[in-house]
Structure formats: structure tokens, C-alpha cells
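Consider the single chain below, provided in C-alpha cells and representing the form predicted on its own.
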Amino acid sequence: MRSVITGSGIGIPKNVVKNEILGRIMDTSDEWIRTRSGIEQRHYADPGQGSAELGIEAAQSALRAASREVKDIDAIVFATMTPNHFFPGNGPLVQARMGFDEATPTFDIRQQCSGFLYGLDLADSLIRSGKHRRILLIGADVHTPFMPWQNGWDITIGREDRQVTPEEYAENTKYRDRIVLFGDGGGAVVVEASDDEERGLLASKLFTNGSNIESLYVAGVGFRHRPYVTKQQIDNGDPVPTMEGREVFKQAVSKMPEAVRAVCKTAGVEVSDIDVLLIHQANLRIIEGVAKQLGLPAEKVPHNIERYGNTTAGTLPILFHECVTNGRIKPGMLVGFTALGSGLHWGAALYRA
């Protein structure tokens, strides 16, 4: 039995935020952002639009593409690090709003940038166990609430037209290395059991190493603190992610290629056999570095980070959907997935389309 993706969809906010707009509220420029990340624009959610809403939009599209209805789905897996509520996760919101039967279990997982990859492995495991036959897998994140948007949020999405104050400008600039990287968005796939041995998920390899979580984590808003969030934490910027960019880059361009080689060995194929490798869209320089380490030509490594930025758990399903839609991924192709994110969590999977 194999796990086959029978449909995909995406949920993208309408607000397109180009690099030049960010230059209005902090010390940055289109050239500065492109040079360091390859990003040209990203999408920002409206106030009140969270990862659950984007995930539901993507899920509805995926169901249509798979020619399935809500009643056909046995379980839901939602990968996000930015749920609408601290708890519960987004799974129950999807179940209630989309009208799933209460006998449909939901799994909320939070492996950050590796969330969709881990979710794909979980969906495959549930199917191979024989417990479920059709699973809705969603990966979606909204990053804008992380940032100090009281200092210019409305300007970025066109709700207000003003100049930020010098104090706001300076405060925003403190976080520009992170603000410029992230966007909001989500993707979803329907994963089904199939007896067709020529298609489906071939293998996956997942890894975790928590020995240096400080390289990419959120220092504040956690239950080690008493209370878990305070005004002082907010004033200090502790709810904003902390990132050691050089260390993350170093880990990404070494760990992801290692994972791809490992999963190829497990599946009995060569790296060169991969037709399309979908890499987590964190930074164009990382994508290029991983491709170089693996010896894969640019035509085998599509990217869309220039249009979306880093949407965390949303990057892989959004990219997969676009590649299927535009014909980059065709039936019979060997498709690779790889990602690395906070934890550190990383891994790779191979899928025969």
C-alpha cells in the first residue's frame, strides 16, 4: 500500500507587500533584501485572518482538486507554529468550520519549517497502519503577528498612509533581519491509500537535534516563565523570534543535503534520479547552497520564495501545488521534499508522482 497525493490547494492572503513598502517603515531597501534573501515580495494576512483561515481555504481547494468531499476524509493533520489560539490548535477549528464529523480526529503538530514534511510522514504512517485511508494534510502560518506591527502594520497593507515616527522606524529596524524574510500563506494536500505500487511516498527520513535551540527560537511567551507572558517581555521584544542567521544557514546547507542522500539510500535511488527537489523556501541562498551540495542543476530545483517569502509550514505545499499546476511536476516523476527548521527539526522524503 502506498500513500498518494490526489489533490492540492493553497490559501494566500490578498495583500501583496513589496520590498519597497517595508522601506517606508524601517531602514531597508529592495536591493538589501534581494541580495540577502532573494525575496521580492510577500503576502500579509488581514487583521483577523489567521493560519486556520488560510489553511481552510487551502483545504477546500485541495478537496476540490481531489474530487473529494468532507465526508470522505478520515483524519486531519494541521502543521503550524502560529495557531489562531495558544490552545487548542487549528485542527478543531478546521473540523467545526468545514463541517467534518466529530469522529474525524485532528492532529496538530508543530515542527515549524519542517511541519509539512513531518505531517506527510505522519499521514503516510496512519495510512500504512491501516487505521485511515484518506487524510487532509495542511501546512499554514501567519508571521505578521510576531512583529512589532503597531509601528506600521496598517501602512504595509494599505490601510493607512502616514510616515512612521523616528522612534517607530528605529524599533522596526531592530527586527529587519527577520521581518523581511517572512510572509503569510498555507497549502494543503489530500493523501490517500492506493494499491498502485508505481506511485506514492517511497521513503522519508526525519531528524531532530535540540542541543542548540537558541539559534532559532522564541525566548518569551512560554510556561517556564511566571506568568508565561508579561508586559516587560513584550517591551523587550521577547515574543519576536531570535535567529542566529549564520548558524541556521550553516546547518541548513549541510543537514538538508545529508537528509536527501539518506532518503535516497533508503529508497535505493541516486540523488541524480530526482526529477524535482522541493526545498523549504527560507532563503534563496540556502536553496542554491543545498542544490550545489547535491550537484543538482537549477532546472531541478524550483523556487517561489521571491513571491511569497518564508511561509514556514506553508512553503512546501504551496510550492508543490504550483509545480503540479504549471506542469513542472508530471506523473511518474521522482519528487524530493526537504526542510529544516527550529528545533532543530529536519528531514527529507521521496515521492513518485
Ligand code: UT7
Given for the second form:
Amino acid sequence: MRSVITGSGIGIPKNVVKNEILGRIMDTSDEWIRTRSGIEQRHYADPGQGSAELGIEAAQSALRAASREVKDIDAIVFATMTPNHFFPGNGPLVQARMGFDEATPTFDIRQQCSGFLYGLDLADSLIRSGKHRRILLIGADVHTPFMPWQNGWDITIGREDRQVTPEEYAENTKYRDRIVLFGDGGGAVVVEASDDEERGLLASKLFTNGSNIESLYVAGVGFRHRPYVTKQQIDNGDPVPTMEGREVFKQAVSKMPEAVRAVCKTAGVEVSDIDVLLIHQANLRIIEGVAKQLGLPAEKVPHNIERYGNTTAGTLPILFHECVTNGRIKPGMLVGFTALGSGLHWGAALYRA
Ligand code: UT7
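Now show me the form predicted in complex with the named molecule; what you just gave was the form predicted on its own.
Let us now look at the entire complex, which starts with that chain.
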């Protein structure tokens, strides 16, 4: 039995935020952002629009694409590091709002940038175990709530037209290396059991190394503190993720190629057999570096980071959906997925479309 993706969809907020707009509220420039990351714009959610709302939008269109209804789905997996609430996760929100019955269990997983890969592996395991036949898998994140947006949020999404104060500009600039990279968005796929051995997920390899979580994490709020969030933490900027950019970059360009080689070995194929490799969209320079290490030509490595920035658990399902709808992924093609992010978690999967 194999796990086959029968439909996909995306949920993207309507607000397009170009690099130039960020340059109005902090010391950055379109030129810096483009040359260092390849990003030209990202989408920001509206106030009140969380990862659950984006995930539901993506899920609805994935169901339509798969010609499935809510009653056909046996279980839901939602990957996000930015759920609407600290608890419960987004799963129950999807269950209730989309009208799934109570016998549809929901799994909430995190795994940050590798969330979709981990979710795919989990969905495949649930299907192969015979426990569930059809799974709705969602990956969505909203990063804007992390940032100190009292200093210009309304300007970025066109709700206000003013100059930030010098103090606000200086405060935003403290976080510029992170703010410019991230965007809000989500994607979803329907994964189904199939007896067609020619198609579906061929193999997946997951890795975790928690020896340096500080390279990308949220230091300040959490249940080691009593209470878990204080005004002082907020004033210190502790709820904003911290990132050792160069270290994460180094890990990304070495670990993702290793994972792709490992999954190819498991599946008994060559790296050069891959028709399309979908790489987590964190930085165009990382994407190009991974492709180079693997000897894959640019035409086999599509990207959309220029339009969305890094949407964490959203990048792979959004890219997959776009490649299916624009014909870049065709039936029979060998598709690779790879990601690395906070944890560190990373991995790769191979899929026959
Ligand atoms: O999903 C996984 C999560 N994250 C990643 O994969 C991110 C991996 N890392 C990266 O993508 C890159 O390291 C960054 C894009 C974050 C940074 O690029 P970099 O080439 O490593 O730059 P840098 O951190 O070494 O900074 C170079 C300079 C610094 O100025 P000085 O010290 O040389 O004067 C920074 O202060 O660029 C400055 N800088 C900026 N300048 C304008 C940092 N951010 C900005 C900015 N605008 N937004």
C-alpha cells in the first residue's frame, strides 16, 4: 500500500508587503533583502487571521481538488509552530469549523520548518498501519505576531500612512535580520491509501539534533518561567525568536543534501533521477547551495521564496501546490522534498507523482 497525495490547496493572506515597505519602518533595503535572501515580497495576515484560518482555507481547496468531502477524511494532522492558541492546537479548530465529526482525531505537531515533512511521514505511517485511509495534512504559520509590530504593523499592511518615530525605527531595526525573512501562509494536502504501487510516497528520512536549540528558538516565554510570560519579558523582546543566521545557513546547506542522499539510498534511486526537488523556502542562497551540492540543475529546483518569504510549515505544501497547478510536477515524476529548521529538525522525502 502507498500514500498518495490526491489534492492540494493554499491559504495566503491578501496583504502583499514589498521590501520597500519594510524599509520605511526599519533600517533595511530592497537591495539587501534581495541579494542576501532572494525575497522580493511576503504576505501578512490581517489582524485576527491566524494559522488556523489560513490552514482551513488551504484545507477547503485541497478537499475540492481531491474531490473529497469532510465525511471522507479519517484524521487531520496540523503542523504549525504558531497555533491560534497556546493550547489546544489548531486541530480542534479545523475539526469544528469545517464540520468534521467527533470520530475524526486531530494531531497537532510543531517541528517548525520541517513540520510538513514530519506531518507527511506521520500521515504515511498512519495510512500504512491500516489505522486511517484518508488524511488531511496542513502546514501553516503566521510570523507577524512574533514581531514588535506596535512599531509600524499598520503601515506594512496599508492600514495607516505615517512615518515611524526614530525610537520605533531603532527598535524595529534590532530585529531586521528576522523580520525581512518571514511571511504568513499555509498549504494543505489530502493523503490517501492507494494500492497503486507505481505512485505515492516511496521513502522518508527524518533527523533531529537538539544539541544547539539556541541557534533558532524563542528564548523568553515558556513554562520554565513562572508565570510563563511577564511584562518584563515582553519589554526585553524575549517573545521574538532569536536566530544565529550564519550557523543555521551552514547547517541547512550541509544537512539537507545529506538527507536527500540518504532518502535516495533508501528508495534505491540516484539523486539525478529526481525530476523536481522542493526545498524549504528559507533563503534563495540556501536553495541554490543545496541544489549545487546535489548536482541538480536550476530547472529541477523550483522556488517561490521571492513572492512569499519563509512561511515555515507552509513553504513545502505551497510550493507543491503551485508546481502541480502550473504543470511543473506531472504524473510519473519523481519529486523530492527536503527541509531544515528549528530543533534542529530536518529530513527528506521521495514521492512518485
Ligand atoms: O527556516 C529556517 C530558518 N532560517 C534560516 O534558514 C536562515 C538562515 N540564515 C540566513 O538566511 C542568513 O544568515 C541571513 C539572511 C539571516 C543573514 O545573511 P548574512 O549574509 O548571513 O548576513 P549577516 O547576518 O552576516 O549580516 C551582515 C550584515 C550585518 O551588518 P554588519 O555587522 O556587517 O555591519 C547585519 O547587521 O547585514 C546586516 N543586516 C541587515 N542589513 C540590512 C542584517 N539584517 C539586515 C537587514 N537589512 N534586514
